[in-house]
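Just one chain is shown here, as structure tokens, and it is the form predicted on its own.
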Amino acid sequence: MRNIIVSKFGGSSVATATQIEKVRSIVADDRKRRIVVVSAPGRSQQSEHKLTDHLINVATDGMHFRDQRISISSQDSCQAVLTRFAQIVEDLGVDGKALLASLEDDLHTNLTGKQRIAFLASRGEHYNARIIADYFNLKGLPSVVQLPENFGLHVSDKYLDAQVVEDTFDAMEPLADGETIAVIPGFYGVTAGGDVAVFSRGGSDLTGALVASAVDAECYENWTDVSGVFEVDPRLIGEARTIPRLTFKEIRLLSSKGFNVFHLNAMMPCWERKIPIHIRNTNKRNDPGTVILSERVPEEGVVGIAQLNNVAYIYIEKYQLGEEVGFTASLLSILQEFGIQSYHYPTDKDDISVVVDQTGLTGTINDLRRRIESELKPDFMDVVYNLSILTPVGMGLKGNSYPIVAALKALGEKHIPIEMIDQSPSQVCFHIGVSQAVSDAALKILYDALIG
């Protein structure tokens, strides 16, 4: 472990020049803080559109707007992408002009097809760091812009959706010597031929855990506009508290049910060499965020509660289902190739139910219902709509029962009818679904009953 903290400042966080000195601010307070990895401006009011949206848009040539019925030409796209970006340089005082030339010159790259979308959607991380890095130093603070491109964030060719590869994390290692501070754009790697390739969206998570993972980090920071991680929705419940600790088992599954705070594969790299990962506000520095560990101790049954909204369950019965082998794999092939996320699918002699995205379902199910029926023969097929998933969530529930014998408790003593209960096999965590009309109040008496 070496004694370096990454941190990565999220769009929100870099999205004006009032929040890049907030940034600056925060890397000079620590000066462990030597790699700074950055995503893309954010924006800068909420009627805004993205500024990588516009780069997709100006990469498409206007399709991408066109495809949401916005009119937004990509020349309108290109030109605010200018603007936007010539804001930031005069509010910040740097020298911008021939910063500015390179990406008018990108904007109009020659590139085509999926090699020109990652290219420019690349551009807002790119230009974003090398701007930042012009602005610590110009204020003090010696830093250099390190681009994917030329330390070497090897990548595969799968220009959209690009995966790391094998040599990735010995050529980043370098990136830890020295006293100056690394300034890194999120979101892109290059190709073994030279070609930038874009991770999913939100990548700049990831580009910070590889970076954390390679040099060995004491801590990756996650700064973004949230103070961590709430123990419910904090919008629906006003009392919700921040979790001070969590494992990566248990961020994991309240991201899979409803909790968007985190990348969920940007925890990976951090995960496999135990570096801790600090969620934290960059607009109230001192509030303490939620700390994410390989283990922890548990000192309560409950931690969190996810509510997963917009779900249905698909409920099948056949005489000795439970004895047909392959009926299971051969129901979620089906679901697979209809391109629906399921869930659960929980079991029993003669049935099963999958719950699953219901939007997946829309302008599918009936196709789907003929190709279940026709392959698989039920004796009997029923879908249950709009339910909510609520999932409580604790390292403290393996081998503990009582949490859930109060959840139900509490929800019988205020009416609250259950359509499904399941708990996981790790025993970190049970779901229990009801109808999404009363899932607000029975988030609320679960979490009054198990944490507040």
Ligand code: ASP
Second form
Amino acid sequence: MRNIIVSKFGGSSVATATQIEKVRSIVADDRKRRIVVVSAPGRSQQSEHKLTDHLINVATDGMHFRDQRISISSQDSCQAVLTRFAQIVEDLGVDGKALLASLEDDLHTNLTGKQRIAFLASRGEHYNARIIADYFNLKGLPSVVQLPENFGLHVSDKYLDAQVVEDTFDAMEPLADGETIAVIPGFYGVTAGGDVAVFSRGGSDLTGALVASAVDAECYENWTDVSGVFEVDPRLIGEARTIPRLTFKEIRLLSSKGFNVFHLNAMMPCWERKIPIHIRNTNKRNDPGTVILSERVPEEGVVGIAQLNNVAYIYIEKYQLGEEVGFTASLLSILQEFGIQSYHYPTDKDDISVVVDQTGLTGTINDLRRRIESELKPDFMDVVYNLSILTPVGMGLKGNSYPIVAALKALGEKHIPIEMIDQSPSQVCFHIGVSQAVSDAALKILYDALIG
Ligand code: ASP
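The form predicted in complex with this ligand is what I need now, so please give it after the form predicted on its own.
Shown next: the complete complex, the earlier chain at its head.
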């Protein structure tokens, strides 16, 4: 383990000059913070769009926003990007002339197709890192920008969902050498052919985790605009607190069931090397945040409850279905073909139900029904919509059925009908399906019964 902290700052932490000054002061505060990974400027106010969205809009000739029914043309997005960076440069007082000219050239790239989208999408991180390194130097914090195209963050040529290539870890190791602070743009790497390819959205988290793993950092800090991972969605339950310590297993389960904290793939590189991830708030730097660890002793019961909305289940009845080898596999592969995400599939002798993402059924349900009917010949099939899955998670649930009993008792006492229950094979969480209409109320009841 190296005496070094990798600090990644998300979009809202680097959205304006004021925010970037907070970043500088946080970095200057601890000499171990020698590698800084930055996102593109995010929203500085709710009404604003992230710079990455504007850049993708430029790349797709306005289609990106049109698809979201937002009317911003490609030219307007181009202007928004230039204006935003010009403002940041001016407010920081760095000499940005050459940078802005180079940005303007990049915005008029001749690249086409996915290469064009990836290249342009990466420019937010690229220029922000260059500007931030200049600003650090201006303020007496010796820094150098380290670009993925130079140090060799190698990725596959899936341009918009790049995967890391193994040899990249060796290429990144020297980033920890020397005393100068390395400022690295997140979100992108380079293919064997030298093209830019981006990770999936939110992928700067992944860059930070890869670098932390490559240099064997003592900690990976993820600075954002929330004070950590909350026990439940604090917009629904005001008294929800941040969870001080979580295991990788728990955060993965919470994230896959509705918690929106951290890029899911970003966990793995740190998990493998047992590097703790510390989620902290740039705007409230003294808040303790949440530390994600390999293990936690003692293993408290329920630490958080996730809520996954907009799910449906497909119910299928067929005599002796349980005896038909390959029935479940055929059903799941049909869903996969239709691009429908499935979460659980409780099954029994004569029936099965698959819990799916409801949005995936829009426009395809009739074709899907026909396909299932012709291929699997069910005796009966139904689709139940508008469900919500509530998932209490905690390592201490293993071999401890008391919280399940307490959860069902509390919901029963308040007359909340339960549509589905299912315990995960690891026993570290269980799922309760309720109708969407009562989901928020059920969440509150579970919170009071299991955590609050
Ligand atoms: N800027 C990219 C995005 O908005 C990546 C990131 O912020 O992590 O998705």
